[in-house]
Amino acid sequence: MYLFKNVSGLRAFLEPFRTKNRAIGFVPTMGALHEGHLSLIRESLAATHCTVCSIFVNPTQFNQQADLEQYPRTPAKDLQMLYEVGCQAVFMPTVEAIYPPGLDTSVAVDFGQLAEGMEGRFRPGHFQGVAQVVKRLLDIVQPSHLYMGQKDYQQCFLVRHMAQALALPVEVVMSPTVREANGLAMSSRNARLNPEQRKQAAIIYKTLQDAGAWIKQGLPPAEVQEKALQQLTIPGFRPEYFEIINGQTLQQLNEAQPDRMVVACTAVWAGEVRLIDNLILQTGS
């Protein structure tokens, strides 16, 4: 495994694989890795002919200056793992590195509705900090192949977006969340649970497994929400949203829709720490 932290060592490490037109997978991390990430590494090695995993604190895409004081950092267990897993390339730039002074990496996609909801409404300027560093990375790996996870559903069809509007030649990958053994979704942020939060999380989980059954019961997607949140509001737990939404457009539904795609997205705050996860509650025809 190779371990690259300026843009022109991994650009001359990868060129070898461009030139003889191999495929080239890219899993971008925060790093504080997890088996959610390792899953990610290894649906790229199983596709790809060299696979690149980038750890990089963003700090355009914190909209509070105490969440990314207090994002975990595990820099040499993230490597151990990754060196284990079988990933051939670790790219661990800098701030400078990534936004070098006068290097414009604005990136010029309106991203309209698709940012405005879930998210996009509790978290201003997110999503613009997102493709402002994933547009940047693409530009420095150049893979064929991006692999994100299910867990931030609306993050990665923004992405996918985004690489259509600007015709970017990557294939986005969603890959499914994977979840610990009481339900609650793989995140980094779960190490600042403390046990007994990280037990009553398990809540979300069967949340969304319970509003996909009220669904199939018929219930209006209205009365589904108002259940959801009730049903999270247990002591040292608040809600934020939970949205039954098109899986295809991101806007809430407001009553069924058998052949459409409907994932059921939510974000609760456990304590001090944000979680977010999201259920596809039908795939659509």
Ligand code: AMP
Second form
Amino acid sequence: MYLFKNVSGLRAFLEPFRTKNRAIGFVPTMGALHEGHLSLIRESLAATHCTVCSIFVNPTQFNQQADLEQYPRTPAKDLQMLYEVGCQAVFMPTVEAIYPPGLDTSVAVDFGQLAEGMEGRFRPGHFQGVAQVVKRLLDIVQPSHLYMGQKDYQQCFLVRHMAQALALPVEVVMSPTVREANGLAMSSRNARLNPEQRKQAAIIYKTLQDAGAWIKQGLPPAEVQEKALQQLTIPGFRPEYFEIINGQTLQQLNEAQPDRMVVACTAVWAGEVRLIDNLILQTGS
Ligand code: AMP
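Could the form predicted together with adenosine monophosphate be given as well, to go with the form predicted on its own?
The next block holds the full complex; its first chain is the one shown before.
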């Protein structure tokens, strides 16, 4: 496994793959790796000739300084995990390598309504930061395949939108969410939960599943949302949103849409830790 800290080294390593038209898979992460990240790496390894994983805690996507400072960082363990899974190259750039002073790395993509709900509503500026770092990383790595998790459904959807809008020559692959035994979606932030919170957080996946059952029973989306928010309001937990959306437009449903893709998305505060999760309730026809 090769570790690169600067752009030129990584580009030189990738050049032979590019000239031979070999598939390059890219998995951007913020580190503190877990099985969810590794599933993306494995998917890339199975489908491409070279897999690059980046570890970069991107300051521009954090809307709260404290969240950025408290974000877990475990670089030595991350490298060990990537080595063991068989990842070929790791890119661990400095902030200056990603955002060189004087270089305009802003991205002019209008996400419109796609970024208005859910994470976009509660984390102002977050998706501009995500778009900025992903575009910059794509410019550097120039992968043929980009692997992202369904766990961050809106993020993956917006990156796909950006790739289309800018006609980027990359296929965006959405990988299923990997969960703990109790259903809690794996997340780097889970490391900040105490054992009790970790146990209780199973309510999030349970509520997403219940929402699926309620929709199936014919309950209107607004009522499902209401019941879900109630169920998630347990001592020490505070749901921020629970939305039933059309999976293609990311707009909230007003009524049942049996032939459409329907996704339930939620963000819940467990003490000081913000957890997000979602479940595809209907795949549509
Ligand atoms: P992060 O390090 O949290 O920025 O995540 C890096 C990538 O891993 C993103 O594409 C996430 O959607 C994906 N990811 C995070 N958690 C999971 C999970 N539990 N299952 C699958 N993918 C995940």
